[in-house]
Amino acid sequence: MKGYHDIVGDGGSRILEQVAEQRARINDGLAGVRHLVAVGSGKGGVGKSTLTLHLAGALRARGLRVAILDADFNGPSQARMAGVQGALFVPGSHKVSLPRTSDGIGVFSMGSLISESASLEFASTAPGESQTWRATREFALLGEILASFEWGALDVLLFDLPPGTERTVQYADFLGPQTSFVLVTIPSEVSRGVVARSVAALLARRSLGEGGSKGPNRMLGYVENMSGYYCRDCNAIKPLFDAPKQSTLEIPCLGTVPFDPELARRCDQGIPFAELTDTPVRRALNDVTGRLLETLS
């Protein structure tokens, strides 16, 4: 019988060569995105996907072409955020078009597949094993569907990743060095610290990457969201968490945004930011926008 080490390439399989293939399909998709920027957390629950899709439609208000890619595949809250729930993918000229919202972002979301009552099952021949392929098998869809959509010209991709600290830097991983990456937290000891580790990862990815074969990721900053709440019957900013006792992250911060009950209710009714009043947290959000543009120019 023979050893790992008795065989030679990929042992016949094509398997090196399917991989080639399917990068150079997504680096052909992507050819025409400037900026490649990936919102992660590490924490859960810190309104991470509320505040990707709203700096979309900031980005998009300045005039940008922009696209969102909802990576969180087994909890994707994009589509009905972004009004493409139950959206028709039709071919293109050469690839899948992208739904796109009133306002004019693409936005791709499993939301879009698959209703909020199903989940999404992968096959395995091992049922027992289901989990230990589930990455796999996330990073194999997610390559697939950056190689078989039309992208085309944009200046800024935004990926919405799923929470885990892990996911993070595995994402990192498979988007490569010339995706970088906005954290977001809230202002809470718990939440520092997760998104703290995340920080470390990447960093110690990125000191690794200085000497070995995968490059560093730039860290544009993070985001404190739900910094205070919004109160329209007093047009003020309140407390919503105790501050925290000393900053644990150690990367720029990009601004603050507050909790709007009222942003929250057109999230779920899926109305775009165009359509929003001009609050502080809409000026929050711009503002976090600019800083966004001036960190990747």
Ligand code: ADP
Given for the second form:
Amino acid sequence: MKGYHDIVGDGGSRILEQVAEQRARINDGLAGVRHLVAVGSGKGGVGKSTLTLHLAGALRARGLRVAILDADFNGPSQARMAGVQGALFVPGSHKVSLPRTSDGIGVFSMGSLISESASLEFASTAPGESQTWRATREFALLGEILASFEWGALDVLLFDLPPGTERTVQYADFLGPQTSFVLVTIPSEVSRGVVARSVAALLARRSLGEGGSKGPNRMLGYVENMSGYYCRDCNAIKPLFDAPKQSTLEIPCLGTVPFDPELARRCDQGIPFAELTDTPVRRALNDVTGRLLETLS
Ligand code: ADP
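Please show me the structure of the same protein in the form predicted together with adenosine-5'-diphosphate, now that we have looked at it in the form predicted alone.
Full complex below, order starting with the chain above.
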């Protein structure tokens, strides 16, 4: 077996040219997108997908052009939540057209391509060692999706990130400094701790400076989801978590969103934001959207 230093240049793989070609296709595909916003956390199950979809819905309700890329390839939630499960991928004018929600949000989610009972396999040329290929294949796939779909003219493209602090940073690396971050937590010390770690990891990356390949990503702020429980019977927000009220996260708070069982039901059924009635939860989502737009501009 050849050692690393026995291989001359790229070993004939043209890997650098291939990466540069893909990067050019991605830049071309995203040329019409004004803002790239990644919604992450580090923690799973805190409402990243729910907030991504409903912030997209609230932006759309304000007349903005929005799309979502569900970057959680092996745990895609957007297909079901956005109601594009089983949507057909059809050719557009020059690339693949994006499936759309009933309120006009373009959505790419792996959940439109594979059923919920199947998992996405990343084939490896070294059977049994697929973990060494996984991240590479995952980001190659993300690059292909960015390069192959018609994102068109958009005000905001939202990325629904998978859980994991380390992966949040990897996405920042891949998406580059033009992508801003919104982090999602719930009011528990466990969740806040993981999100604080993501903030620290993103800041450490930022401190590497602009000279290297890693540029700084803007952190727009965090959203505290499930900040209380919305009781429809008494139309009031009740406490849900017994954690200290104030988070110590060192980025701005974009707002809080209560837990609403009706919202969870609607997510399961793919009912869009446009059909949410005027409740404190809808108003909270709207307030977060307003603050997000202010911060972006
Ligand atoms: P994540 O993307 O962080 O893994 P999800 O968005 O999938 O989390 O949320 C996990 C579950 O909690 C989903 O079933 C979702 O519908 C529900 N959920 C999240 N936030 C709320 C909320 N504010 N009100 C009601 N249900 C919520």
